[in-house]
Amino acid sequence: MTDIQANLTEASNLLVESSDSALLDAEVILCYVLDKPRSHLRAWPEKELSNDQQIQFLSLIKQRQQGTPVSYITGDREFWSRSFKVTSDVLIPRPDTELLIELSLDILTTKTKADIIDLGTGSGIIAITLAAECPDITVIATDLSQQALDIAKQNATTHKTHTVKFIKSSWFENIPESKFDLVVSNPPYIDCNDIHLSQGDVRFEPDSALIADENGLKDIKDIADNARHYLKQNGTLLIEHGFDQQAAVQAIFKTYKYSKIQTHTDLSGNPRVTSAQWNVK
């Protein structure tokens, strides 16, 4: 057996090559085999791991090593101070789409009751996000993968988000007439040639969560022309969208009538997230 500190040490090692964050990534697999939090590995760092323990955690370090995201070995991932489940089947969420989720409170705060509708939800942190942040408002969460949607329900059910109703949809195809305050969306995004889909963790992202056909933009068209006809009156519609998309998006926006359209940054400083109202005429 050997200790904490030799394991993470060696772990670091040989993950230096293919991790940017090599001991941050050792660390939080190590906390996962040991169950216990990272505080944890910095007060007992001579505490011996068992052979099984060992074991277990060098091969998942392999895998790491081979290019699994850290989120897809543990099984979870933080998002807006939660851990919501992932698998392979589900995006893994990234600290961009918090932005989603300060424009969308930014709205609500002004109602006393909304009708809300995340298109394309994954793993379900947007909609289980506002749903635990806004117990009032009623949420609708779409995805046309069910293996998406039962991840989700099981992250309501961790988060007791009971009010989220999830249906299987590709965007509103399946949705009821109804008419909602908020549309918000983290759609695919990304042209099939960009050079991004062979880097980094994206290698083993679903692809219909992460490709979108022209440029990227057909998904993002799809969901302004149909979110026309369940907006309410002077309902807001918002949509994550690649750094380089801004122009792009707000010109879609354009073309369906929408009004007061603003793009906003993500932490980075990137233009992440474009609004827009709609205004029955």
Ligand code: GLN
Contents of the next structure:
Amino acid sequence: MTDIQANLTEASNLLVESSDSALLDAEVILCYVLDKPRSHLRAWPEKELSNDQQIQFLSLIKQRQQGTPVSYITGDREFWSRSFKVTSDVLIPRPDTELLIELSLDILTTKTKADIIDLGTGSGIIAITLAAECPDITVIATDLSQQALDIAKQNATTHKTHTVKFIKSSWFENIPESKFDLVVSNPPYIDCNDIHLSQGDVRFEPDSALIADENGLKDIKDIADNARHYLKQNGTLLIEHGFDQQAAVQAIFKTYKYSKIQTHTDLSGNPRVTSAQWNVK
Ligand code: GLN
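Any chance you could show the form predicted together with this ligand after that form predicted alone?
Full complex below, order starting with the chain above.
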């Protein structure tokens, strides 16, 4: 048997070829196996692993070596300081998407009550985070995938956001006539020929959450087109998109006669979210 430190060294050597965060990956996976926080690894480097722990750790490191994302190995990922359950049925939450939360909260702080819809919720991060941060709002979350909705519902239970209503729907298709203050979405927006799809973690994520026709813009168009019938006067549409889609998304919003069209930059400095208002009577 070997201790924590020896296991971490060995595992990060094994991962260095396949991951650019080898030591961190090894630490996160070991914490998962030991069911301990990262501080435990620092405090007890000489602590021996049990036989079972050793076997489990090496088998998970092998999965990581073959490319499986760390979040799919541990089954969770942090977003806006909360832990969300994830499986290969849903996209792994990205820090970029926190921009959608920031912008939504800016809008919600100006209102006492608000009706919101999160389209293509996946693991539920947007709907659940907003419901947790603003308990007085009503939130609908949709997804076409029943597996995704099941995970999102579990996350809603974990975070005690029991008011979020989940509806199985392709964008607005099954949404009864209603009006929202905010329509928010992180839809699929990657073109099927994008080289990034064959690299890293995205290889393991569901295509349906990543890829869209028409150079990645088809679902954004569909949402922008239909949101016009679901937004209150001066309601806001907020959509995440690719770093190189700012002009195309702005053009789509213009075509559909939205006003106050604005693109916002994520923490890495990329244009990532475009917002607009609906005020055509
Ligand atoms: N931002 C993600 C990526 O580039 C894609 C997420 C999406 O398509 N909504 O990996």
